[in-house]
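Quick heads-up: it's one chain on its own, the form predicted alone, in structure tokens.
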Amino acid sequence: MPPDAAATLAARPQRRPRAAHVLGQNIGLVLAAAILLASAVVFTLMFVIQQQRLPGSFEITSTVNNTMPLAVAAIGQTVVVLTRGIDLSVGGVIDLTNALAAIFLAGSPLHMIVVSILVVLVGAGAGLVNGLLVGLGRLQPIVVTLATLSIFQGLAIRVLPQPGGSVPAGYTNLLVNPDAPTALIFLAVAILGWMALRRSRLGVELFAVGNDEAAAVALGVNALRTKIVAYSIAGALYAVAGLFLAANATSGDATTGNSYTLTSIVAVVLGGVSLFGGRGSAIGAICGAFITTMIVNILFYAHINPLYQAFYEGLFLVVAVVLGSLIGNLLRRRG
């Protein structure tokens, strides 16, 4: 080979294996995976010594059902996340919209699915009103939700001072079958539209906002408007959360949604989805899910004392999203 020849492919730049380009694209997403899978495991093995026996469709469906709320929430987190926002009123949304599930819905089914299509409504209005402020405000996102939070909550008390109200049984099982894992089906649903929202025109909108906001604007992408419908989408999410929350519960609780504000996050981190916008996955964010239910269930067969299960929560939490951003830097770099 001639030497100019050599020095020329020398100087070119060497193209990554495809497969170490997808692994770098969706680092997040499989390391996501990898908790949940190895957290799985542990479950199971602390299960087996305990039970003498594997965990069977009771337990996997208690597991489902228990985790579906905070799955359909982180989705909707994850689509404000990617924008490089936050959204802290989670809990708020989802406590008005459980109040108002638990207190309408008992009825035909036909008005069943009319209060359902109602609630997810009140719940996209909620986020509207967090779009805007974040939007047209110019607003910084943590403080416009905060403040929205307790405004949601607020209401959520007026609709539903006391716990109670109903939620019919054939609601019940429709959503979160106590039989069996059906509400899994749901899931799966969730991850089609995400996969379809990912390849659409809003959905390239979002990340690249998420990516650089000028830029994107600077190509055409109308910001405002993206802002607006992320935020739309998020909250007509925690509504549908909402919905799962209360015929779990088979009644309404104005304050049960609060938990879910933080733990949203913690499971869009635990799915890999970049506070920084721009970057991640729903479908990590359903992993990070549970992941997080995982982790209460490993804590309770381990017999933790329930008045430091949060201290164990915390520290498992901190070091699996240390050890995950480590992996992935990591990998980044050989790859």
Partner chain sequence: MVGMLNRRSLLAASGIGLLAAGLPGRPFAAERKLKIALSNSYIGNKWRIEMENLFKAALQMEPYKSQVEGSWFNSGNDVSQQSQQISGLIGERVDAIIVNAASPTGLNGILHQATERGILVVSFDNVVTAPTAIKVDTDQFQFGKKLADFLVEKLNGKGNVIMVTGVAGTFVDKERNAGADSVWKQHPGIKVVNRYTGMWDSSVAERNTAAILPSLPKIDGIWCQGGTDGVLKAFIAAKRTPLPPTAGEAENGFRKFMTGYMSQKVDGLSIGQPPYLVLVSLELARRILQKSHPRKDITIPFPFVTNSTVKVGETVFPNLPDSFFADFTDSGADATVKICVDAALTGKACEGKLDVRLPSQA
Second form
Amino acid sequence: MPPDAAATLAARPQRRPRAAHVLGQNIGLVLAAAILLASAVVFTLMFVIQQQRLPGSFEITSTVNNTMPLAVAAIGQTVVVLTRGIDLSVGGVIDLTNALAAIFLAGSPLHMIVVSILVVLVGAGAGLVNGLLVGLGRLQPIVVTLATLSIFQGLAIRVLPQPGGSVPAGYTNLLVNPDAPTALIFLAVAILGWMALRRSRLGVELFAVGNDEAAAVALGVNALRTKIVAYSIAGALYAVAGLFLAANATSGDATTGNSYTLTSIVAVVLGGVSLFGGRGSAIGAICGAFITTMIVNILFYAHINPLYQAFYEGLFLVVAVVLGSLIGNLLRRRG
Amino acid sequence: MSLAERAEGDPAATIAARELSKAFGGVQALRSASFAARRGEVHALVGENGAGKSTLIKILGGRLHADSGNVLLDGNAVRLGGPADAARRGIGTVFQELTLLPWMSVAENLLIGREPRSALGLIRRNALAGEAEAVLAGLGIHHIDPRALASEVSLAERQIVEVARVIVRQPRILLLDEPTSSLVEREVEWLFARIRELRARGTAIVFTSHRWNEITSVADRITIFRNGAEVGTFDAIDEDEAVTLMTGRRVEALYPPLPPVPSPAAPALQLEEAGVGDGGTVSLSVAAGEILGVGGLAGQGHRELFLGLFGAPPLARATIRIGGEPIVITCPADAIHAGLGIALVPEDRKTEGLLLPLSVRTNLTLPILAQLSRLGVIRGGAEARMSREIIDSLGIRTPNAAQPVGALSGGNQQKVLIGRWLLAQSRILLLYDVTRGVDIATKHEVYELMMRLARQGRAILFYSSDTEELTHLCHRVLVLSRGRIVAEFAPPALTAEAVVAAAIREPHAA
Amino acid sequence: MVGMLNRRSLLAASGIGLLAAGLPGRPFAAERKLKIALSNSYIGNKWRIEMENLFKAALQMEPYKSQVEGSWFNSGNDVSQQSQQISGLIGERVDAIIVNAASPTGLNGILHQATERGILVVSFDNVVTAPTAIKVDTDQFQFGKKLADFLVEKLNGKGNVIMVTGVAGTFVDKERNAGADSVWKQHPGIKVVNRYTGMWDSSVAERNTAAILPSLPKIDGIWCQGGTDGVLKAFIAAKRTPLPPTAGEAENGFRKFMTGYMSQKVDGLSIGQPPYLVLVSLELARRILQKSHPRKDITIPFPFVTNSTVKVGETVFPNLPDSFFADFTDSGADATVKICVDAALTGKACEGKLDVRLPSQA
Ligand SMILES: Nc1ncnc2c1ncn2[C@@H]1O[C@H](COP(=O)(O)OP(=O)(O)OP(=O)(O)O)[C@@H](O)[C@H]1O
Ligand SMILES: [Mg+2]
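Show the form predicted together with the partner chain, please, because up to now only the form predicted alone has appeared in this conversation.
The complete assembly is shown below, putting the previous chain first.
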């Protein structure tokens, strides 16, 4: 039964075109992809000028393999940041899982699969601890995860006091084949997983909690459960990152994961995920991860005085982030 | 007028509250309050700001638990586990503070929890907008773009989406807490049409409002709340009597007489060629001592105009003159500090006006801190005295001035905002829907205050979503539509009907 | 021979450009410079800066000036960044990579790929465990043992000593402590009255010593892995003078005490992990690439001085800060390498040729 004419609210003549909405609402992702593309182009140009050839399979493969741990960790960080949290324990979880992987990965393929699953479960468990503290304890995520960072780092050192252990070559070849960028398959799987999450009830709840927790609760979302699940998923993903790191290094070191705490946040920011929660995409974060590797590549070929390398890295980051938000604001205002 | 039997004894009640009590810290929001609504009725809940209406609705909606007392569904006591549990039992609630998720689209918000899904059980994101469009159209809403983010649409549109989200779930019991506070005439009409449809289908509808004409036009029964408990339930009651019951005292004629504009009129604020959206421009002039109303449907450039004059963000291409002198306003600080004397009560107090975790006192005195401080140190005594005065004169219900504003009832939060422009002593006031959510007695005080300010020679630019207010409180009223002024009225032509007619007439139809 | 050279230049010309074809024939080594890159991790302390300066200086001195085309990179303590830089170096097809690693194991994967592509990998200081990498290092167990031996001799096997250790959990710290403990075990007259960390940092060592000292009996000897000058300053501040015999690192400040500083003079032995490990690695890489040295790990002897051998302007520098590492150069008759102080300070070339003596192959 159509409502009577008097009680309808008539259409306004113009609406923004659909494309404008899509662009405006995914501006972070679009910008991240654009920056990645631009940095890839710059890198290729510099490479061609200096090497008189195009970047070949080796360059692409090593870039992909090297970025895999960060890309996976950044997906985890994204899930947490979307709930308006932040996870500083990334480095600790990667340390721990990397150490476990280096010690226990051996023997038959079946054994390695079982070990990998167990390692991922350890990561999920670490995330669960974070989630419980943040959710049940109603503590600030930054404080909780700073504390658990140290705890997980300490555990990692206990597990593997000295760098060592070894990862079977077969495992390395499976995860990060040095001869071809087959690791991209894992990335594709991760992206598919993300798209499924985005289309699931859990995904909606993650975004809802990050948008406005009080409103989400009023809408019937179980914010506590959502956060716990988010941190656990993130922990599992950090564990996967730890496995990739071990496969890359072919060995373990209980401290090599530390840098991922910071870089995962950088990747998330570059990927256009809002640190205020509720907005962003893991695909953006993956782009962000690749951008950071591209920055290293570009600075390498720019032959920057090594002492100033960190300076330029920071500069690049600031410029990218500022540019991104400027363009975003501009588009939003125009739209 | 007939006093109905005590609510808990009502055998026909679909939903009832039995002797509910609820305290927040030291504040007793509900004191053994009872209430009952039947199927197929529209039951209005009225009372002063802070009377406990929202608290009752939150408890019935599963969002809060009472300290004592019971919620009864069809006569049986139930324990609501949360909003989701309440929804499962057929209770749908529109809370006073909106719950749309700002960075999700209108479609996602509207369909949350009931999204179209594929065979794999995954949400078909591409189908969301289409489905939302259909749902909205089914409810007679054609003007809201389901692809827009919730934060991109106007407050009125958000309110409508919120109502639509609850209605499409076809609740047995519909609780609406001040659903009309930011809606204009036409939108209220739309809402009431929906409410009547639902009533015809047997839904029990509870709704709160501070606008008496709305209550008389749609409510079947009225329950009056005072001080956290019901005073009585009535089939019909006239306004004066209701107000007396709500406040415990008599209130004279709601609208005070307008003071004359001093002549010759000295223009206080002149605005030329201001772009406020849809490609139109607005020119206007307000004289000292004049109250100039701006009416029309929501979302036609009012917000842009008021915020723009305040510099947040500044108006495009406009020439602004204050007392004849051209000036530039680039940000609110310009408007407040550079002697411009512009004050604004923003539309969405939750995000634009108040610092919710800070005290009532700080929120009141923030814009005049400079005046209150000596050598950068705030004179605590003066601050306390001035905020005390405002709290008393506006009857802001708060245990003390140090209470965080976020803990006040919606209407009392609005009073704090109003108190701010009283203190700021501005020469030109931009009043944007200031009485939204304010109870009748306080409205009366606000109106008196406006007259007093006009008599003092201040210029007032006034927007209200309540057309009655415009017609009673303004010397002249401009009607804004699609960023242009389409009509101007002054008494005797200034009537509510004329303003509404001008507002809905298609501007290019002629 | 001439014909062969011409053919080579023609080959080069087709690859690099016409310029090369016009160049006159040169001796073998100069014809195509060896591309040797230094991949360093952390660059936040004096030691690493001196190390990198020495490398830069060497590249401007013969024989490296004409034979080697060098480059250097820092990555911070970030393994993935260092790994990405090394893949860049592989892409550039360098001949050798000299690595001071952010992790002993974290680079194994990429370094394995480098050696698979025929690139020589020489690792030093923070060495890697990758089996295909050549390692250049000192013997850390010997470091600790030698310091302990010195004290035993000075104290005639009897007395109270303190041990100021390094960063716990590292291989180097563990080895050095083990070296010392092996000596104490044989000399029961020596009592280790306290053992605490100085974090290889003079200010930390000074702070920790100052905190512990009041609770300690008379100290007859100091065994210190790093931050030695800080320990001695804490002793002076606590009026525990004259200073006991001290076995410590190669800080310039410590060596100043050995020649007389702050009105104290110390009997001491100063051993260091020499920054010139990088020069040894460079030389080894050059020699292996030129096929004049077998592909073999080498361990170099520690440079050390005692209060009787220390020499102003050569192994101690009164005008330089206490934190300067005075072991940038070796000394004595069969020194591994001798280089001027400017090289360590600024990375500028010294006069003359640089002569690095690799230990004779036993
Ligand atoms: N979260 C809270 N913390 C502290 N006090 C609260 C809280 N919520 C409500 N109150 C207090 O409870 C009382 C009743 O508030 P309630 O929101 O129910 O009033 P209301 O009748 O809805 O008023 P309004 O018409 O202004 O919306 C008020 O005095 C208010 O200050
Ligand atoms: Mg309320």
